[in-house]
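The form predicted on its own is given below as one chain in structure tokens.
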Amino acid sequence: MQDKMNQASLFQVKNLTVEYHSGDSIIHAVSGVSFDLQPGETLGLVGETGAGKTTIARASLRILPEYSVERVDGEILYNGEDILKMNDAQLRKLRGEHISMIFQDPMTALNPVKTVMSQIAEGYKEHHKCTQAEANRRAIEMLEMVGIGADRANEYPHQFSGGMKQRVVIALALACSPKVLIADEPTTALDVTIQAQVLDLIKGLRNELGTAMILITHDLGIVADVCDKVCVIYAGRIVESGTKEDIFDHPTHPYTQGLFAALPDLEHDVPRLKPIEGLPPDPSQERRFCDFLDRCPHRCRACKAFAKDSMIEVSPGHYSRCWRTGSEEA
């Protein structure tokens, strides 16, 4: 799959591997992840908690916790330049101006002792070398763009509700009109009404600014509403990838099928939902076989003979990490 990536892609991740150390153990958080992103395109990273989605996002901006990272390998390319090889000055220019991130928890993403206007203006002033007055005007403009009036610009984060804080974080991320936006579960802990408003806001800004986006979520409804392409992540690997239509209409990996089977169906009355049995594998243990083997309802002896690093092309651009995908027997 990696060889077939468009070399003109705006953003590419190639064979990314991230390991942490915890005591005497090595945690295999991300293993051999590859995907690409075109201008204006939205890619959804979907999977259970602990699958490695946020690690992929933080690696893309080189903001992984240095005290616990054991190894980072692979390539993360922005306009052909490897982010993993950039120096500090290059990274400072990249973050915010070219690639921004909406962090999962707005409560911890904002500085509690600075006004929301000053936090947005700070980054804009740093990247554009403008006056403080110009930076403040841009900050107010961004707050108004996300539906917060100028009269609230000098207020502090604790004076805003959870949904309003999330809007401030979005304004902060988009202040410099980045080419790539990474949104790490931007609607977590928000009620459904605010979720819909935040998603509409993100889609509107994406269309207005032409920003490419990586959306991290475990909510398939959000993926259906926002994304163009999808990568399903399990135990630090992509187990299935393709367009939104490929994944929703023709899921082929047993894990992807299990995710859809666990969703409530309003057209059928069932006594219980069908969960995926078992737990994800221990990330500190090297796995010789398929990561999903112990939980898979279709497991058999042939699964142990299938190379776990192999991806089978189901249809053009649609890949699955399961031997049954290309098997007539299956």
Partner chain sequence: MVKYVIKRLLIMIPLLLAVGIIMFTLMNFVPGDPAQLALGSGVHTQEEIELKREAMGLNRPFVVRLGEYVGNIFLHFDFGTSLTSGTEIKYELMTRFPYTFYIAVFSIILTIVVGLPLGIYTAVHANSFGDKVSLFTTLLFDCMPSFWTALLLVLLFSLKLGWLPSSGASGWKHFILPVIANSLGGLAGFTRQVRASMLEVIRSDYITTARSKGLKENTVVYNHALPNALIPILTVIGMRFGSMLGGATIVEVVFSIPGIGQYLVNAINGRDYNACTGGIIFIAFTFSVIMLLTDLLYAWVDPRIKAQYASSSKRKKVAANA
Contents of the next structure:
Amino acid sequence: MQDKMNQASLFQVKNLTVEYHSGDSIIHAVSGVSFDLQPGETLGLVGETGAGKTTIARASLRILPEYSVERVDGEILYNGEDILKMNDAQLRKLRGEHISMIFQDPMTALNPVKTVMSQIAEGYKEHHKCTQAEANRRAIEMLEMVGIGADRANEYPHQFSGGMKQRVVIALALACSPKVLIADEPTTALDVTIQAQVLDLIKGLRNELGTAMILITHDLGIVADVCDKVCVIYAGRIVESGTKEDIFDHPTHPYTQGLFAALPDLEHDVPRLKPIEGLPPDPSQERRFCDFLDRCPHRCRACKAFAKDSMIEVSPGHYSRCWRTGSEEA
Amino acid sequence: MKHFLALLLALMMALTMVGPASAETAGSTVTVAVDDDSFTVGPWGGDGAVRDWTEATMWTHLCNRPFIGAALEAGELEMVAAKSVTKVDDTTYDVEIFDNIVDSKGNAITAADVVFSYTKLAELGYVSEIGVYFDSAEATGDYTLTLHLKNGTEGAIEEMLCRCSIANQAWYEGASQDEIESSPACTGPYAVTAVETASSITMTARQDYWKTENLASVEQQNVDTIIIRCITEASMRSIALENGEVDMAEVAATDVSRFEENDAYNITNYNNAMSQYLIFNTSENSVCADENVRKAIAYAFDSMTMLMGGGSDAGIVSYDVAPNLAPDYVQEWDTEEYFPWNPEVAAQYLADAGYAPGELTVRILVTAQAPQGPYQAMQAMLMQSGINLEICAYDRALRQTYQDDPTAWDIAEYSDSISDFTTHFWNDLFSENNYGENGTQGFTVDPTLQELLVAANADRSEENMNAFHDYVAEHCYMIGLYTEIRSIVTTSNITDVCLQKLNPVLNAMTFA
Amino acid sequence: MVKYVIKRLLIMIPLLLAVGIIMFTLMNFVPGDPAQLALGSGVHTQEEIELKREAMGLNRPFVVRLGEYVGNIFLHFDFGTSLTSGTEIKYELMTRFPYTFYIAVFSIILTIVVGLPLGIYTAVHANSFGDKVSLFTTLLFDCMPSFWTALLLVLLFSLKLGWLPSSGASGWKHFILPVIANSLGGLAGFTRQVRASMLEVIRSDYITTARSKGLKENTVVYNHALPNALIPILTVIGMRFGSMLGGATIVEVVFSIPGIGQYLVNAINGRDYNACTGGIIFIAFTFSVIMLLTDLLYAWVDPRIKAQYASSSKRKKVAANA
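Next up, can you give the form predicted together with the partner chain of this protein, since the form predicted on its own came first?
Let's see the whole complex now, leading with the same chain.
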């Protein structure tokens, strides 16, 4: 792909393809996704439900559900090494220590029969030679960092509220100071007031620890707040990518445009919101032509001739998968 | 039968004369398997196989009855703890006991202890004969006492003298349940040295046994240690024998063939104490009230075939309701025809009764715990003669309730044991003293029957015995079936198990 | 927590009382006369039977006997004497219980030691060849009647090979075959239960979290998945152990082990009212204790349940104060 192939890339996904099997059919969850991440950068992966964002995240840590995965192709490079080819020992070293993940549903992400301190300490002890006491101390440190008092360290997950559970998950993920943090819709399951708190927390920690982050979300507001770069994903493919300013100020792909158009505007009164018509395409079928065709307001016969494997560079670093980009103004 | 008894008696006498010299033939340890696991080793306890085989070994009694029908007056009883028994009148007897009886814990036994033992047993009620006959007893000196019976029934004094264990009163009253059951103060020739509840008993010959001469058969100490092991499953007993885990066991008839060919084992066959017989319900509630029906059924099957239905032919067919074991049995009966299998005669009686083949259905009451094979054989044979037999098998407890209900059955199969006389066996079944207005076990009310029975009891002459036997056969009230033959298998170094009254006297077995 | 335990222990009392009364009543109205049964097979005259009834104390009215028996048990812990053998029932039960206990304990240990790893393995490798082999073998043993298995074991190990004794209970060697025979049948059910619980748990989100921390797979399975899968497994263990304590009758009969199962069956067949009722109250008691222990184990394994127990007494306090 025509991404910035920087040899010093911390984290790089090249042409990732993931297929699941369900019954007799094959689900094409992710097709040919590529992006990269520099140290300290925050990349936002935006898309609606079912676009393939979580699949990309899980593939990065090789925690896809084994029983339904049909095929994983491509490369995921961390510091030059391909994660998809790592053996078990290497993977275990990678997980938690170099790349960590925050999961979407805090209610089920924690083990109900272990105290929060022990769950955090466990991860720390796995990657650092230290005594249990030291690991516990680190765990308490992390808990305090996310705003949970040391007196609650020996309590069990069910004794915390949703927002606090998510904080614990964050503490857990950051305990070993990983270089890359993948946050899979970390605030989706929380109510709005707590969302802001948790986001602030994530931002603060990221700044403090210098962690590179991949933030997966469907909320453009969060993207604006936290991210440096954005990739818009539709039907398992990146349809537009670029810096935050590129995407927000000059959205080129009709899908991206549709996303922004659908946002409710506080300042104007409109009789109806403007959604994107139609539904995402069936992932069990492959199309030769553009996936967005049926829903695109600008569709025409020429779209069917467009080779959708390639992206068009709108401006340096800003790519789009719509052929009109070259010929029309955004 | 009498020859066998004579032989047994001779053997008994031979053994008593051998006495202490039998140390030459003494074995050191013999392990015996029995099938009863709810035994007690205290002086008085409920009936069971284990107690039958061990009570006289552990506990001394006044006398011992070495064979069925042994009578005091004929001098046929063995004196064990009693030195002499003198009859005062029909219901009073004076007994003198030995003055040196000591139990295994060193307590001396006096007449007072004997009186205590009898009174205690009557109170506890374990031995029904004691309950029925014992009135009271009192000590007349240190070693003399007088026994009072409730009545002078024949055989009563013998049962009284032989069925009550003697124990030291002070010890018994002071001992805990645990002590009584695991290390009692035994008065017999063996002391209990180890007990595992419901699992095993170890008995060791007492070195200090108080009697040193004229030992009765039950006082022999041919074996140093006897270990009794409870193995309830018949097949497991056979396996234990083959494995060498036990030296002696009673083996089911169907399993005996394994040991017959084998030189490493000896087999002793003996008659089962219980004999099987068939009762007909002659009350008006049953089809068997009609004599023709009874006879039709009687001639429609064969006892030996029935026995074989159980899986083996080890048994003796009966020629009277009672088995041929007691001295008053008339030997000629065994040579006469006794309801042989004769389908033509059966058909004739059936027709006389007014039933066409296939019309008649009779219910037989049996116990579910017994092997059902014999009843199925009977059913098949009866079917050939056009009689439908419905087998009503119930668990023992339930069956006992139904037995008293004249509407519940037409035929019942039952068993009883003989302890001294054929007439007593007959009394159990037929005497109206036992059944009140019901008449007999089969609800038969027949004054002639009762007269003949009373006559036979009063005078056991051949004539009276024949009269009763013939009357019962003529009216076909009850039919004797068979007595099973049981086998005790021992390892080949045990040559004789000394069976007395159909139970082995373990301490008197002899070795090669 | 302590309050919870005390509450449970107190509830046991009316439970056992009810069991005792129902059992005694039922036995009395079931056909069958213990006096006649005690006299044994053979013909017995009415007189004999009456004497025996009197000796057994059976000629008193039912209510009197019930009151006396139940009163003795609950007030004096006196289980009375057996109608048939005259021995103290408490003594009989106490001497037989250890055997049943050994068999039960070792059977459960064997079941857990074999079934737990097997169940975990088949869950982690679900639908593999090993899983199918395990299913086949355990079902095979489940379908075989236990006395048949017992006899086969005896024929092989005792008769043919001579390694182990065939019956009796006087040494640890005597317990090997009975314990195996007793556990084999239940192994299938237990393994399947473990497998099912583990399968359910292993797809949970927190397992993914654990993996994403870089933990070893063994740690994930045994440290994270298993404790969560334990609740239904503990239930099965508890119930199985509880019922084994009531006597593994078939094994006891085949191997002539003097346990409670045999004793009770004989008591029932002999209509020994006292022994039956006493025995059943005893079994009900042991079963209740095992259930209590199982519930306490739940609390130890799962803190949410512990909170539940503790809170149920707190809630009442709060409501009372409100």
